[in-house]
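The form predicted on its own is given below as one chain in structure tokens.
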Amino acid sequence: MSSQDRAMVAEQEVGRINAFFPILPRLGNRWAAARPWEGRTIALNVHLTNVTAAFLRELMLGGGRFVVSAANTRTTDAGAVDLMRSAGVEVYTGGDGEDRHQQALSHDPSILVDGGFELFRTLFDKRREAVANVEAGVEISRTGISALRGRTGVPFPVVNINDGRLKDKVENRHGVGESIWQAVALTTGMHLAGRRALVVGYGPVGRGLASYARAAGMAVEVAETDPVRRLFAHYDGYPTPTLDDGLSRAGVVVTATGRSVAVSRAALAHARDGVVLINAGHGGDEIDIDAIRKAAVGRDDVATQVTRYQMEDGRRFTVLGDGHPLNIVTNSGSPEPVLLHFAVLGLTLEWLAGRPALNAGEVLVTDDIENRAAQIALDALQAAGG
């Protein structure tokens, strides 16, 4: 398929998305009238999906120049990339072998949007000369916020929209919680009811995963090292075994911790034969896939995004999406929670363009921004008959 054909397919998908939840076109009309980013360059490091393409198309109506880098090369949709490029967005995927984050920063952006602190890290460690040009930033992921808090001397404000009320209660819980299990059914053909699932991590994403798994008829257990979250899981009605104990029973394991190697090769020594391993977290390293590959004596690519590894002791581990966030890799689930998240992001960028007086370092997204995004979402749902 040519790039033009891929872009056309992506364009049709964007049209479908907007037809049933027209939140972004409503914002696009607002930005087209106000032109808040005129004269600015904004760089975004995000997953390159059709929903991202829908968002960028509306952002561009507000003036300015937009450059985008792939937050994860495995979650990059070629059609979405072609559509964004055809609209005039500079898109860097790393496909040319160059550092995609450095390429984005070479445009000297004044506002940065990051999903995972990769763009910020590259700025501070490899492009220090570009720091003076940056007025503000936005971080959209839990992984990125944790990295931001571990970094001293950040010289400009960075708005945290991950810890806002909407990201936690809508995208993390309902968006990821629902879409992961749809992706599992899509990639494997499994019927979920009656399966035993272990959810590793009981933050906002883990709570959604457990809730939707139970609604699908799965027997759900939760492995959580934080005692407060483990207590939450208990009172939500889930058994809370240790990771090793839970792995000994689970047929399906899904990680949602935001930590590297949350499920290590040593922990997998306790896993049962035939276990299906899935990641719902931001990165691609919550499950130690590299260690599984090295220890495996056989590999079978069962289907697209489905790989079964034969271990020396005879057990089989099936990995979905190569350990990357499965819902994004497979473009599964309703786009509505992500569209709402992008609405908050767009309104945050509009706010930052007004140069509010902010201290350097982390700044929590304001209630006013989230209230406006929620009202626009409710209006859009009414327009769509929701």
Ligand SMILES: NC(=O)c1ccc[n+]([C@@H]2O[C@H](COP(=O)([O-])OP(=O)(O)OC[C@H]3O[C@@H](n4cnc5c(N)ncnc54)[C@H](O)[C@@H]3O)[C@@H](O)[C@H]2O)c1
The other form holds:
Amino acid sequence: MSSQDRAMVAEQEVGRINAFFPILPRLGNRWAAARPWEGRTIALNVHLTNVTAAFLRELMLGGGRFVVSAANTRTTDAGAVDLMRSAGVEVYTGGDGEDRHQQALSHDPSILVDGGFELFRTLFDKRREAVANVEAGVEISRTGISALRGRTGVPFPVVNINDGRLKDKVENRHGVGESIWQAVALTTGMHLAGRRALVVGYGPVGRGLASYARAAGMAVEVAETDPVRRLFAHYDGYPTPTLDDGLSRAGVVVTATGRSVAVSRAALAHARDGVVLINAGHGGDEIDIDAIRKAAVGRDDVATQVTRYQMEDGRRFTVLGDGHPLNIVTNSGSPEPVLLHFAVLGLTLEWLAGRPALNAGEVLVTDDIENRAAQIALDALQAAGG
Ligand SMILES: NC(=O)c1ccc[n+]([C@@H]2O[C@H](COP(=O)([O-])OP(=O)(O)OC[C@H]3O[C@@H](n4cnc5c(N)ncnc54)[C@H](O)[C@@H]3O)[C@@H](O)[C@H]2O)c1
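Counterpart to the form predicted on its own, namely the form predicted in complex with the named molecule:
Now the full complex is given, and it begins with the chain already shown.
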């Protein structure tokens, strides 16, 4: 397919997204009138998907210049990239072997948006000369906020839009909860009812995964290291075994911990033959796929995003999406929660463009921004018959 054809397919997808939840076009209309980032360069490190293309299209109406780098090269959709490029966005996919975040920073942005702290890390560690030009940043992910908190001396304000009232409750819980299981059904053709699921990690993402799995008729258990969250899982009605014990029963395992190697090769010694391994967390290493790959004696690429490894002891492990967040890798599920998160991001950028007086370091997204995003979401739902 030519890049023009791919862009056309992505364009149709953007049209579909906007038809059922027209929150972003509503914002685009405001930005077209007010041109809030005229003269500014804004760099974003985000997943390069159709939802991102839908967002960038509206942002561009507000003037300014946008440069984008891929948050995870495995979640990039070629059509979304083509569509963004055809609209004049500078997109760095990392496909040319270059450091995509350095490439984005070479445009000297004054506002940075990061989904995982990689752009900030590149700025501080590899491109210090560009720091002086940065007025403010926004971090959109849980993983990125943890990294921000581990860093001292950040010289500009970074708005945390992950820990407001909306993201946990809507995107992490309902968005990921629903879309991961849709992606599992899409990639494997499996019917979920009656299968035994183990959810590893019971933050908002794990909680959503567990409740949507239960709604689909799965028998769900939860492995969680934090006793408080383990207790929440208990009162939500799930057995809370240790990871090893839970693995010994599960037919489907899904991780949502935000930690590297939460499911190690040693833990997998307890897993059943035929277990399906899925990750919903930000990175690609929550399940130690590398160790599985190295130890495997055989490999069968069963279908797109479905790989079955034959282990020496006769067991088979099926890995979906190569351990990367499956809903994003497969571009599946309802885009609404992500669009809402982007609406909060857009309103935050609009606010930052007005240069509010802020202290350096982490700044929580304001109630006013979230109230406005929620109201626009409700209006958009009503307009679309929701
Ligand atoms: N796929 C997506 O579309 C998507 C969307 C939003 C967030 N995320 C990602 O999902 C992950 C989880 O998000 P969250 O908001 O629930 O995070 P969170 O930090 O609130 O929750 C993670 C939970 O995992 C637990 N945990 C950590 N290590 C563990 C281990 N080894 N075994 C069992 N439990 C363990 C923690 O105690 C915590 O309760 C993050 O990486 C986040 O960036 C993905």
